[in-house]
Structures are given as structure tokens and as C-alpha cells.
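Single chain ahead, by itself, as C-alpha cells, in the form predicted on its own.
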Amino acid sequence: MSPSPLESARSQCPYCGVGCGLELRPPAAKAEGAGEDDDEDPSGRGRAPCAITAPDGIDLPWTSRGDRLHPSSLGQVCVKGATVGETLAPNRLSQPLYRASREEPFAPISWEQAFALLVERITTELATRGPGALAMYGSGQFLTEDYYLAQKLFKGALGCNNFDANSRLCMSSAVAGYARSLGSDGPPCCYDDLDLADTVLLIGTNTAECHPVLFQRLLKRRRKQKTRPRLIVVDPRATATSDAADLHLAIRPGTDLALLHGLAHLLIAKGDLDRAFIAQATEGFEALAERVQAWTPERVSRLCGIGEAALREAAAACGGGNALLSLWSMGVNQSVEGTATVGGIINLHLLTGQIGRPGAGPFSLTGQPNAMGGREAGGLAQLLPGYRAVAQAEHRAELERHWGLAPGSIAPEPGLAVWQQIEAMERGELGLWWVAATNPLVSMPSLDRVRAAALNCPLVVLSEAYAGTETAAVAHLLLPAAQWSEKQGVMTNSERRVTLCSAFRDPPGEARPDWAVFAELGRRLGFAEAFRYGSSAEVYAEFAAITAGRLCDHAGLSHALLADHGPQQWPFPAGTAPGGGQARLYTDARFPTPTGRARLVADAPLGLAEPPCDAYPLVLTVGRYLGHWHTMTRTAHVARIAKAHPEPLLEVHPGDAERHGLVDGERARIRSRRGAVTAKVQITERIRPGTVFLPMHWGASQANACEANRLMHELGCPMSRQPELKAAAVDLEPAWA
């Protein structure tokens, strides 16, 4: 049930992984509180009223503002969180829809008919081709309860590990990098470290636009302390993030790992190391020292396209006993050497002992609001709940016992990552592709290939809150999803803080929570006892028990505790007092590896998977605008955001524009080996020569459509299977040519 009209609700913002706290109020409560002194963040992105008229049958929109009681954000909020109330009612799916053929229009069906279709397809595929013919692609928009029951249904009951999520496009290199270097996934830092670091290295992250509340926290400290923290930004573009930097390293795309090896070379050459920590807590130093010996300042500065003095300045700021905090995001992860680059970042912390200490550590900034919770629940094709791995027999056995399954029920091989699911559909090997709470027909690379593959699948199911997404165009069955605000459950943000998100409004029409759909389907497939849940609180209690003793221990948490005491950080073992969660990991310099030591890794830099050439002489990189969210299913309908970002702009350096005959404000055609799109040109010196930039938000269904990811290739990191969505070779010409 939703709260009464006079109540307010507290929740976590459903946009990025910062996980800001929101206070939500219905229109009546807003009117009562009008004129009160609300905090806004320093860039003026605070609370905004939700001035829309709700459609018939859907309750009026709520307003949102930053929750001063939420420890992760302390009342701050960006424009997306401030306007999220405007996105909850419009353009919603409210009943199941089906078409047997894509040539037919969708027609309403009942949930009974929808479940019958799913049961028939799943049982047929299991009987004829086996569990490998089924696949699901989920989302960091899931609550943890949704994620968990999807794993129990697919990996447990059906014996199918083909569950992957859009975290594969977002943070899977961070997952693999943490596990490889430290022994387990899990960021070891907390947001308080932003207030304590001496040096903050921001690499592959435009934090000011993609994680703005965290960046404003850094700037607020800078205004007070003047010289702290020292900000080093690594990015081929000049951005709002680099504008605040003490040092901007505008490296060539694809040279991040070379840069990190150059920094490690200088630290080792100068002896600017924590030798006691290296000896006590790490392994692999000799191999790393041998590898980076060749990455001299001269070589690195030449390859990266930066000054040698700047490289030495960065190394000095990272060493010298300074508390070093590294922040990174998609610019690192979305690379064929994403996992290796994460390892290079972690190397800097292990060499200097700057991990497990206040103000220090390697800190991955998560893209989706519950990508962290998804990783904890096992929401990638190689994972099982509780930071367990499909490939480890003891982990499978533990889950089989927890779930009451016969030994051997969980398949021993990792399932298909999302691009492998695309390839399987191309070969005609999938009979069911179920997409939930995400829009891969905009967000995936090589979109023409993705579209053709989906059209080759006999049943594409889409669980979605919003109507008219690009993925709906290739679907047969649309299931209306209750989204955040309409179902109760938890999310975990980037600092491992778990927030209970309350259901403060009713779902539209027949929309249902994803976890409830998975539970009902499990019962109908013959697993009645395993999926007998009366509430999402019961689902979370089962998940929390499964994490006991694991690094991501939720065992002491419950919906009731989170409701009574607010957000809590894990690990939070049973018996922990509220507020007693662990802010930082590895404070004892012991790591969850077989030896208890962290691993210094020494990978050879490979560069771009698709470097520029005579035919395609430029490197296209893609990214995000502050106001828009991923594929715009929410933010496209917010007038304030649409006005700020009305269309995608192609950023081109003046020299490149002149060589390609482009005019500022006119349209250009951007071509890669996979296709072409057009966009308005913005000539700017804020991007390095040889590199161009497009935002990735606009799909085929949007005005000013510019499917940037049509141009991107699917090649990815061999360890994380994360596609290199940050770089593709392109050519430019005037659109009228």
C-alpha cells in the first residue's frame, strides 16, 4: 500500500550509483511546505517541483528533494534526482501486451495468458534443447530482491546460468579487476574518503556530469581548504571535471594502462613506496617492477601525448605518503584492457600502501543505482549470490544446499554474457530472450547486429516500466513492470551502503514487481515451495542469510532494521548494531586471496582494439550529459532536462573540423565500419585532436535520433567481457556531401 497523501517517504535515488537519499512528498505535502529553506548543491541543481498533470488512473506526481538524513549524500541532489517525480507517471506500460509476429500490432492479454506463454516456451525449450536455449538480460535498475529471485529461478531451478545484466556494459571490468588484484569484488572505500584524501586521481570518469553529487562534495572541500585535495584528471576531453583539476592529463584514447605503468615506473625508480606494506601484504612486486621498467617517462609521454613534466608531477602527487584516492568509471571499464587497467590503478595503491586507510583506496564509481546490489546477488553470468562464482564447485554446492536443490542442479560453466547471448541468437540457439528493466537496442554496441539477432529469436520478452522503448520494437511479449517507488526493496550504492526503497505510490494498472513475476513463474514451473514468498522482505531475508560469512555480508540487515535505523554499510554480520557496518575494507592489510596477500599485476598494454587508420582516421568516444539518464526512458519526458540537452552534439577539434570540411552548427555524418549516423557539429578545443565525442543517450525513437552505439564495435576485455564502448575508429564528412 502507498502511504497516505499527507505522508512523505524516504528512498535512494534510482539514477546513478552514488545512491543519494531522496525525500519524496505528494502534492499536498509540498503545498504545506512551500517556501521552506531547501539546500541545493553549489551548481544550483537542487529540488524542482514536478509540474505535470497525471493521466487518468495514475496518482499525481510526487516531488523530490535531497534527504538530509541520508549519510551518503547529506541532502544534496542533482537535476535528475530533483525531477524524478516527473518521470513516474507518464508513458507507462500498464497491462501485458503480446503479438505472435512482429508484423502484427501488440494486443492486450491477461497475466494468466502471459504466464501460460512463458511456461509453454520454457518447458518446450528445456525438453528439446535444454536450459542453454534460455537467456535473460537484466539491469542495475532491479532491486536486490528482483536480482536475487532471477538468479534463483534461472541458475537454480532451471539450471541455466545465462543471466547477465547491463552491469556487463558498466562495471564488469571493475568486478574482475577487484577480484583479480584483491581477491574479491567490493570497493574498499567510502564517501568520507573524499573529505580526507590528499590526492584524488580521476581517471576515465567525468564525475562532474556522471556522479555530480560526489564531485560537488570534492569542490565544497576545495573551497574550504584551498589546496586539498589535489585533483588529477585523466581524460582526452576537457570537461567540467577537468576544469576543476590541478592537473589535466589529456591522454590519447587507449593509453590509460601505459600511463599507469609510467606512474608505477616513477614511484619504483624514486623509491617512493611503502616497502613494509609491499612485503607484508602483496605478491608479484618483482614481476611488476620488471614490466614497468620499460615504461620510461620519455616513452610514456610520447605514447600518451602528454608532457613528461606533467607525468612526473602526477607521480609525485600519488606518492610521498599522500593519502591517494582513485576514482574511475566507464572510461576505464569500457575497454579491451579494462580489467588490466583496473589492475594498474590498484597497483598504485598497493605500491604506496594507500588502501584500507582513511582518504585512500581504489574506488570504482558505479553507473547504475543497484549495480552493486546486483553483483552481491550474483547478477552476472559467471556469478552466484554472495560474491560466489559459478565455476567453483564449493560455491555451487553452498547455493544448492541453501536453495534445497539436488547436488549438480547448478550448471558448472559460466553462462552467456550479453554479447554471447547476441551471438547465440544469431546462430538460432536461443528460444527465449528475456530483457528486463533495460534498453539494449540503444545501449549495446554494434546496434544493427543486435537488432538483427533479436529478430532471429522466436520469443523476445521485455519487462519494462515505460512504453515505446527501442527494445519493445523487437519484442513479442511486453510485461508491465512496477518500478522503483512502486515496490519495496533494497539497493546498494557505490560505497556499499544499503538503503531500503519504500513503495510510496501504487503501480499503474496491472504492473507487477519483477521479483513477484519471477516468484509466480517459479511456482508455475513446479517449484512452488522454493518460491513461496509473501513479501519482498521475505525475499531479502533469504538473500541476507545466504551472504553470512561472505565479504558482502548482509546477514545482520533486514527491511525492518533499515526502516527503523536508515541506510547501513556492509559488511554487516548478524549481531552488528545499527551504524556498525564497516566503512572501509582491508584495514588489517589482509585480503581474501589464498595467500591473504593482494596481487600486483603486470599486464602488457595493448592499446585500442580498433585503432584509427587511413580510412577511419579519428577515434570516436561516447559518454553522457549531466541531465540525461542512459537511454532517456525517464529523462526524455522532463521538460527542464530536455531544454538543457535538446540534442546530441558532435564535439570536434578545430583542426579536425577543417580537414573534414565541417562547419560549426551544421550537421556531420559520422561513419564507422558498422554504419553511419548524423549529428550537429560543435567545434571546440576542449577535445584533443584526433578524437571526437558523441553522447550515447539518443536512440532511434527519440527526436534528433543519433544512435551513437551503432558505430561502436563489440570487441571487449577478455577477462571481464565488457565491450570497448569508449573507442571506435570513424571518419567524418558534411552531412550534405
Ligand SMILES: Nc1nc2c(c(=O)[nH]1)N[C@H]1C(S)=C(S)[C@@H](COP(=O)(O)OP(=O)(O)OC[C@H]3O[C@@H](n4cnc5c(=O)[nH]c(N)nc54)[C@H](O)[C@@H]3O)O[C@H]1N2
Second form
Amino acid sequence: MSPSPLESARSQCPYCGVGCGLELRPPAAKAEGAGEDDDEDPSGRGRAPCAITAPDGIDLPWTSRGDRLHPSSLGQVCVKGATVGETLAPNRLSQPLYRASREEPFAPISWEQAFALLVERITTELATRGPGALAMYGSGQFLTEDYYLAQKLFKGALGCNNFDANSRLCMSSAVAGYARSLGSDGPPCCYDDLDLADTVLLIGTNTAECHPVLFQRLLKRRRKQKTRPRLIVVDPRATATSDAADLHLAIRPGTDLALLHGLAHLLIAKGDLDRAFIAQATEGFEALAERVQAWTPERVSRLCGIGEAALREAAAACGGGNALLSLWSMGVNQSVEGTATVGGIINLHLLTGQIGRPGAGPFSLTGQPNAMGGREAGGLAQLLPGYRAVAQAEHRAELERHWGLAPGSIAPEPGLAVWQQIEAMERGELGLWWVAATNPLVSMPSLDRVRAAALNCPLVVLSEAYAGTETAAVAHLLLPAAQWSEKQGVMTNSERRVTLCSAFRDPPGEARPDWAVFAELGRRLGFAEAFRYGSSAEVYAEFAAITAGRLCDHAGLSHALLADHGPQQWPFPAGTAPGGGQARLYTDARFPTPTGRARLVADAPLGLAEPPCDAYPLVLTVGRYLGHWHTMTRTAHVARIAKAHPEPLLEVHPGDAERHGLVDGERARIRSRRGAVTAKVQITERIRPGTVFLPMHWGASQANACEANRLMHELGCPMSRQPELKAAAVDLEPAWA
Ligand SMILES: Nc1nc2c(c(=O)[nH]1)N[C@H]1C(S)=C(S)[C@@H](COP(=O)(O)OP(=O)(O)OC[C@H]3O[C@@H](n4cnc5c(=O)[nH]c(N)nc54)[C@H](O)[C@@H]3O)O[C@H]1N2
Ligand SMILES: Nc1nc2c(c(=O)[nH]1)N[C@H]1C(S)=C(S)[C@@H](COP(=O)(O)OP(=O)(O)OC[C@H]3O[C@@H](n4cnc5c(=O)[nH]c(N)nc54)[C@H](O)[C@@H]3O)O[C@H]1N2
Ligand code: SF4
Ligand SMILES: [Mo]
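Could you give the coordinates for the form predicted together with this ligand, as opposed to the form predicted on its own above?
Now the complete complex, all chains and molecules, led by this one.
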């Protein structure tokens, strides 16, 4: 699988959903002077490191640089992509480990023994309690092939829809919102729209730090065109993103939907609408007009805590026939009204006809590198592969035919979303909780409850690439995973572009690709034919065929085509010529709803699930730093990143700091209804009064640990089941008090 030592390899960056192309070079090639012409973002943060330090050639880091041939990123990278080579070898899990109880230390076992344990547990549960006692919690960091085989194994072979993924914490409101308004999931835009938009509305997204290469693309155009695009940022904090904005609406957390209704109110009041588009391509205008009537500029500006003039300015920039591009991520999705807020964003586009046109559309920025592929492969508890839904009988029947299963094999009820999996464990209803490529003991809300629930499950399995993660502390069986760079497969980025990620290094020790583990288990559970694959290319070929005729049509794609012709956008039906994928969806203003019309939705704004009160007077919001990736299993090993972000800081407004007796640089205790953590205080005007911010990255196993999610609650959006990970009510006090 590995290329000869001097070749370079091409892949998609395994971090964020921008999905930049990377060109990877082995240590020897680097030593020959490669890297001097690195292309990186103009901020200068992306320079690839000088990597050769160790004496022996095997574990030397590969180096990476932007792949100029990749159409999504055109050679750009950020600091994470540029340093990924340094993260691949250190601290890996290299053999299966097991312990019968959490009181014992882990001991090595063979894969043979590991599979025997899994088969025994699964067959026992199926025979006694049934498939409902099994659950898997996977990840947007799976390859599409990993995702697809997990669906085929759980939802198909085992008749168990309890597969959910960390995308539940990330993209599920976008998935639900697109489906509700447009009839299907699927971001309709492409990155070229960044170069064509007149107005870019960045709502609940710190694009500069979390999707840096896209943000640099916006800035590059601004440097050239001065007044275009106009940038409007909606975020309770000042961020590197809002620093570049023409207009920063620092709204009170949880008031996004009211703001969006306020914008719709102004557009309707001024008749600043695309009436022909509304008449031909939408439904629900009257109900929306009635709903937003009450959201007057006065009321909205008071509730959101922003000036009325700013609100009017934003409405004028969104309307006026301007090409409007909305970008959003977790500040919108991670909310009890996440799906409704996504609907509010899409409303603006439908009212102004700004969708399916160059430079325009509602563009959800996906977080993880293959969150999109996960959606395509059916990787949430209510989905099936090919943008299909468990609840639809004809979709289940199609999959049963594809998979050669008896009619009725796929259970008709959606499975347990991840928080429901936690509750099921609390009640003792799960006999197997299999976690793969995610670290829930850092990233889930209500962490103390998650920990106790996991300890109540008799077999917790963790498929993981690295040793010593927080989730390993609650596991019985650790399966060493071959990770990106060591397994071949595809990922889809935010603009629906599919990139083949090649295997260019050998996995450590006995580590295996996740898809190969799922296939082997399927064969051992009695599905020898259905899970007989010679390679991941065969797995992908099967998946691609299943998507034929669906919106996310991959049927014309294969590993071979992607290797020969580079990354391609879907829809890509069979017979499409390379480069012939579709850049934008809905260019004909027809939508995949029963009527062909998109739906204007009109929800009542509800605000936060846990609003501040006398006992917990502040809103804690939790997000990300530029350099670190989630729970730091990879980025903690990069010296340059650790130096840039040595520790978590609690951002507090000066007035709040004074009220709570806090001193800059000293430690504070942050308390919510669920627990308390401490962190160093950073007093700053950049955060809204009444709001404080912590990063999500430092779990219990890190130096400077600060388990922010012990404070967060699990209440989620009723439509998407996405938890409100952006807001919990907290109180502060000096840590020495
Ligand atoms: N550097 C880095 N980049 C990443 C990741 C990473 O770990 N590190 N992870 C990737 C993943 S999986 C994801 S999902 C994305 C996340 O990307 P983003 O969503 O951009 O990142 P966050 O920092 O979680 O949150 C974005 C902003 O939401 C704001 N916010 C909080 N509450 C509200 C609110 O009520 N309304 C509004 N409008 N805004 C609010 C926060 O102040 C924050 O600045 O990043 C991806 N890229
Ligand atoms: N309060 C708060 N909480 C949040 C968020 C927030 O904004 N605020 N954001 C949420 C969001 S959007 C997300 S996406 C989650 C992210 O949270 P997690 O998914 O828990 O974070 P990661 O650290 O990316 O975890 C991925 C794990 O998979 C391992 N891994 C890497 N590659 C492979 C592989 O190929 N196979 C296997 N088996 N393992 C592999 C890594 O070592 C790592 O331990 O956090 C969520 N939690
Ligand atoms: S912007 Fe995202 S995909 Fe691109 S190099 Fe940075 S982390 Fe990787
Ligand atoms: Mo995410």
C-alpha cells in the first residue's frame, strides 16, 4: 500500500470540513529541500515545519503542504494542515487491549480474542434482549467506507438502528433544517461563491479560526475589491472573524432566530423581496409574514442587545438584490432551536431568491473532514445510506434489496441518538456501547452523567488511534485503529467535493482500518458473503451504486476515477465526465419536496434552554482555538501549536470580572447546576457582558485540564436532537475563595 519512499501522496486534510488538498512528502523528500516553496495562507500561520530531527527513519514525520491541484483550496493550508505530519506517529495505540473490569489494568489480547469477545456479546444480546441492547457511536472523522460498513453491519445485518455519530453534536441541526426547508439535506453552494457574493452573512461561526482557508479566501478578495464582499458577523464575542467585519452584531446568546425574524420583517416591510421566486418556488409566505410581523426592529434590537440602525443596515445588505451568501456553524446548530434557526437563515434566501445562483445560498460549513460523507452514508440514527430515512418504508426496502436482506430486516423506527444512548445506559438497557473515532468523555455535554452511564454498561468498546484518551478510561476493550494516512478511502468536504485519501504510511503494530474491522465482524457474525471485500475500493463501489438517482449521487465515482482525475463534486451520476459534477444545487428553482417548492418556515423564537438567573447569572459558551483540534489527541503533540495555545482561558468582560471579584491571570471557579471547573481568567472587552467563553479542548488527561463540558447541559433541539453545547448558565468566583 505504501508508495516508494521518495514519492509524494495527495489527500484531503483530516481536520476541518473545508477539506483542503494536502500534498504529503516523506522525510527523505523533505531532506532534499522540499518545502521551500510552500504555499500557505497569507497570515503566515501555515508554514510547514522543518521536520527531520530523529535519527531513525521510520517514525520521522511526513511533511505536508497545500496541494495546488486541489480545486477546493488551490494550494492553501492553515497551521493544522501544515503540521499534521507531526501528529501521525506519536502516542499510538498499536494492539488490542482488554480488561474484564475497570478496576484492572488493560492487558494485550489478539485480534482473534477481540473478535471472539465481540461476537459473543453481540450474539448473546441478540438472543436475549434483542438488537436494541447494542449501540455504536461513530464519527465525522470516519472515511465514507468506515461509515458505510458500520451502517450495513448495524442497521442491515443486526437490524439495529442505534448507530449515531458525533455529527449529532455538530451538524444535525443543519441536516434537519435543510431537509425541512428544501426537502433534502445537502449544502447547495460551492466555494467559488465566496468570490462572487456581494454580502456574506457569517452567523454563529468563527470562520477565521475554524475554517481558516475559506476565511483567507474572503479576505484576499476584499484586499482586491475593497468593498466586496460586505461581511456581517453575528457572534456574542469579538473574534478574529468579526475583526474583519463591516458590521458585527454582538447579539445576546440564543437570540439568533429573533434576529433572523427581524431581518425578514424588514425585508417584507420594505417589499425588498423576489416576488416572482416566492410565488413560483416557495410555500408558506403568509404564515411567515404573519409570524415576523411581531418582530419589529425595536423589539428585536432590545432582545438581541444590538442597535436598531445596525439591524437595518444588515437587512439592507441582505436584500437589495445583493448576492447573499450565509455561512454558519456551531453558534447556530448547537442550540435548542438549531433547526428553527437554520430555517430562519434559509428563509432569507427564499425571500430574496438568493439560492441556486452564483455567489448566493445558505451554506452550512461542516465541522469535521467527513461529516458530509457521514450524512451521505446514512451515519445518524434516523438515516440510511444515500440520503435516505429509516422512517420511510420504500427507503428501507431499497436498502434491503441492495443488501440482499429479507424484507423487514431493517427496523422501521429510528435508532437511539447519542444522548438517548446515554440514557439507555443509565437504565442498564445497553449491553454493548461501541465508540469509534470520537472522544465523548470530553466532547459530550453533562460529562459526569456520561461517565456514570458508561460505567453502567457491561461492555464499552473503543476504536481509537491514540493511547490514553479520556474515553479509554471507561472502556473494557480498546481496538487500535489505522487512521488517515494509513487507510485508503474517501471524504466529502463542505462543498460536496469528494477526495480520495490515499494510504501512504503503514499503520503502527496491529492497528486496522475501522471499515476492515466492521467487515471482519460481519463475516464472523454469519454474513460472510455480504461482508467479503478485497479492498476499500470495493466498499466504495458498493456505496456509490446505492446512491444512484439520489441527490447525493456518487454512482459515477470510484477510487480509480478519483485517483486519476482528482477530487470531484457530487451529484456525479454514472457516466458523468471528470469535472462534470454539479457546482450548485437548485439552479432550476425546483426543490426535492412533494410539491417541488421550498418551504418558508415560521417558528416562534424560544431562547436558551437554561437562561441566566440570580444563582447562575452568566451564559457560558464553549468553542475552539485556531491551532487545536477538539480533544487534542493529535494537536497536543505539535510543539508549535502547544506554544501558541498553552492553556485554556476563561474570557470575561471587565464589568463581570469586577462583579465576581476576578483578577486577570488568576484562576476562577466556574459553576453550573452540574458541577464546577477552574480556569485562568482573561479579562477582555471582546466578550459580551453577561457571557463568558471557554475552549472545549482540554479534557481530563491533558496538562491544564479544564473539562468545560462538565458544566454543559444535554437539552437539545427537538427536531435535530442536537444538544445546546453553546450555552449553559454559570456563576463565577475566584478559585481561591
Ligand atoms: N481550529 C479548529 N478548527 C475547527 C475545529 C477545531 O476543533 N479547531 N473543529 C471543526 C468542527 S468539528 C466544527 S463543528 C467547526 C466549528 O466551527 P465554529 O462554529 O466556527 O466554532 P466554535 O468556536 O465552536 O463556535 C463559533 C462561534 O459561535 C459563537 N456563539 C456562541 N453562542 C452563540 C449564539 O448564541 N449565537 C451566535 N450567532 N454565535 C454564538 C461563539 O462565540 C464562537 O465564536 O470547526 C471545525 N474547525
Ligand atoms: N461545549 C461544546 N462541546 C462540543 C462542541 C462545542 O462547540 N462546544 N463541539 C462539538 C462538535 S461540533 C464536535 S464535532 C465534537 C468533537 O468531539 P470528538 O469527536 O470527541 O473530538 P476528537 O478529538 O476529534 O475525537 C476524535 C477521536 O478519534 C480518534 N481518531 C482519529 N482518527 C481515527 C480513525 O481513523 N479511527 C478511529 N477509530 N479513531 C480515530 C482521535 O484520536 C480522537 O480521539 O465535540 C462536540 N462538543
Ligand atoms: S482549513 Fe481546515 S482543511 Fe484546510 S488545512 Fe486548515 S484544518 Fe485542514
Ligand atoms: Mo463538529
